[in-house]
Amino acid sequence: MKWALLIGALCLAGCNKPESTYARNSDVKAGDIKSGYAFLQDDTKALQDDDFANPGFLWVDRGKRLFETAETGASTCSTCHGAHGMPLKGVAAHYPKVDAKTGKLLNLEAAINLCREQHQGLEPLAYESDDLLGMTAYVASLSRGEPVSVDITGPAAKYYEEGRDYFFRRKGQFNLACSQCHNEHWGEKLRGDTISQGHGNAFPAYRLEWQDFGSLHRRLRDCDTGIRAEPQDYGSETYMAVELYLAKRAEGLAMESPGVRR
């Protein structure tokens, strides 16, 4: 209800503009380019900051033990990335990539899967189920500080530009595009919250407004259920696409999860 309310404000500001109102294919200027972070109040923002009393850190250490531990007829993942073999510090910071062997665009979760099923004979874990999102959080919060850096050439040019479209495409009720907030209105005031840019460097993150922790596609089901948009669905090539054209709207920034966000 509550953000129903404050997008319904911004709708009847803006949804009736003209197109060409807006810059259709502008974006947020290299030099502007700010993490979600810098939008946080001080108090959210030492929540980030303290390991220890940063929640997010739960589902990190349940990720840890997880990924030490072998399950029933497999070896662990430490087997092979811990640090006499591939090492994972920084790989997280280059996701969403391209899957050579499958063509696919996969994040992080979706690698995590990937490699359960071709290198350990396990079942995918359920997309937002805490195991896999234990299992993202620490792997992601072993690039934490690396800046985001990914490949949008070759088989990945088509999903970032997908993701673009999306990005930019007006849908929904309130006939609301993602720029809109986050390139045309971010740091300003929006009954009393700040419109932030939209990176997804902190993901997966722990929302106070959720009391909980969760992926970056839960936040944009989230954004498009505030639109009143189909939320697509947990882990949709759609999305993926998106998260690939956002993480190349962030390059350059720190990879921050586990993130703590309004």
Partner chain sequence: MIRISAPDTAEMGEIVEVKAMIQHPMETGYRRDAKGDVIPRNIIKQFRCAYGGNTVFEATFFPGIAANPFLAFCLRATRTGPIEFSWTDQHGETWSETRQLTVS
Given for the second form:
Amino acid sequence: MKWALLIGALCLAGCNKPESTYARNSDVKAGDIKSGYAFLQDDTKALQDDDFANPGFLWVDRGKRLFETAETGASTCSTCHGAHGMPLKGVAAHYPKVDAKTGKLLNLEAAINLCREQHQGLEPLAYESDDLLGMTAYVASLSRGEPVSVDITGPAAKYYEEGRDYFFRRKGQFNLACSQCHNEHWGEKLRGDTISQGHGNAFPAYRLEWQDFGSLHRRLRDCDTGIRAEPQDYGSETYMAVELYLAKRAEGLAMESPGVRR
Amino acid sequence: MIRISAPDTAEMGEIVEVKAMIQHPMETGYRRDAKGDVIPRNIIKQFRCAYGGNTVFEATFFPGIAANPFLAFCLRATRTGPIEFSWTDQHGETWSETRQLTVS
Amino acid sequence: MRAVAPMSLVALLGGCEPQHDARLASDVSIVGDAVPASLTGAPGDAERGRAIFVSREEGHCVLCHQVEGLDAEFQGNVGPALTGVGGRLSAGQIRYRIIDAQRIWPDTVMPAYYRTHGLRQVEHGYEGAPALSAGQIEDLVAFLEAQAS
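We have the form predicted alone; now please give the form predicted in complex with the partner chain.
Below, the chain from earlier opens the complete complex, with every other chain and molecule after it.
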């Protein structure tokens, strides 16, 4: 009788379990946190480390030129953000952050465009355009080596929760959550590629798969299509919230933009 | 965008390393888009470096060359003069940049 | 008294079977941890199954699973190696694991290849159809069943 009850209990435990929208709780242990750099082949690391060969610098150079060039009727970025006031060294490591005035979460791209509109009277640059990528690459490069550190308190808290929700929510035809591969299976191999922990500290980055330079939102869109989930729009609040969540998760890792990745 | 790495000065006879990179998609012509249509080939075909008017390095590119092609080569510093880098694509469009080398 | 235990067991197992998994592309009969019947009503083709196993455009199972001796470079290791799986699992068990492994192990990263319902945010173009067709799954079952140790 005891056997029947035991088997019955085990059986019931396994069947018709209500399905969860979310993957189980997981994390990367504090001592195990590693940049995506650690998962690259030596040749790829060497490419990132060489300030000439790293193709990302084509965009950094473009951004620096834009930063110092006046568009018709406007002051240059360097006028305000020069050596004599509000230098941008180290700033990118603390993004995304909430805009005090509007309460909206801003990533680097959004902050640059807000600045253009409010302080220079200029049109925003299109997401993923060479010019916006250049500006973002240049500003981010001024934080190279700076440890990622974001504020998730106060007005940022709700965006952090939104990002965390997306990270753990199962989605797509494959019904997977980011956390499953990047918290639970990092270090394992998908064909020849090693699964990384999914940090964003090297973005915007040159991806060999793209043969092109791109933003973190472009990478997140690839992540979503990879599990056959409908990707969010560029510049979406959802992806900005995910950026904030990822940045908190990567806290302490050095900024590497412009990174080189697979 | 073009990036050049070349010394401003060199001693007579010194071997100097020169690097050049150009932003270009180098679309092979073998890829297909989401609809299944072939993405047309769009590549740089010729690169030439002239130093003091003489060709010191020349390369013909084919679709196997990756995007944003990067070249590094050496030349011997013999006289003060311009080092000119030029690229020509399959449509005949050209890009070039020049760096001055002062030889002592 | 001796008969009670096995009879209770059968009764409990019988009452417990999710006989109809409403999440799938078609009605499928599940018995324990297996789907004993072919999805197409016919046996699959093991050679086609091998091609589906390695093809990037089809199953691409080598992304996560290794099979020794397979002509495919760099096989992944996220999932268990399937060398000799035919000697460890029945065809029905293999079939169920491809159809809806997430039903067996809710935390697995193995996608449910025959599932169509109850999914969130499915990419346009993939909605309504399973990741692998009944025919492709039968071919994979035939291939894997033949992987005897």
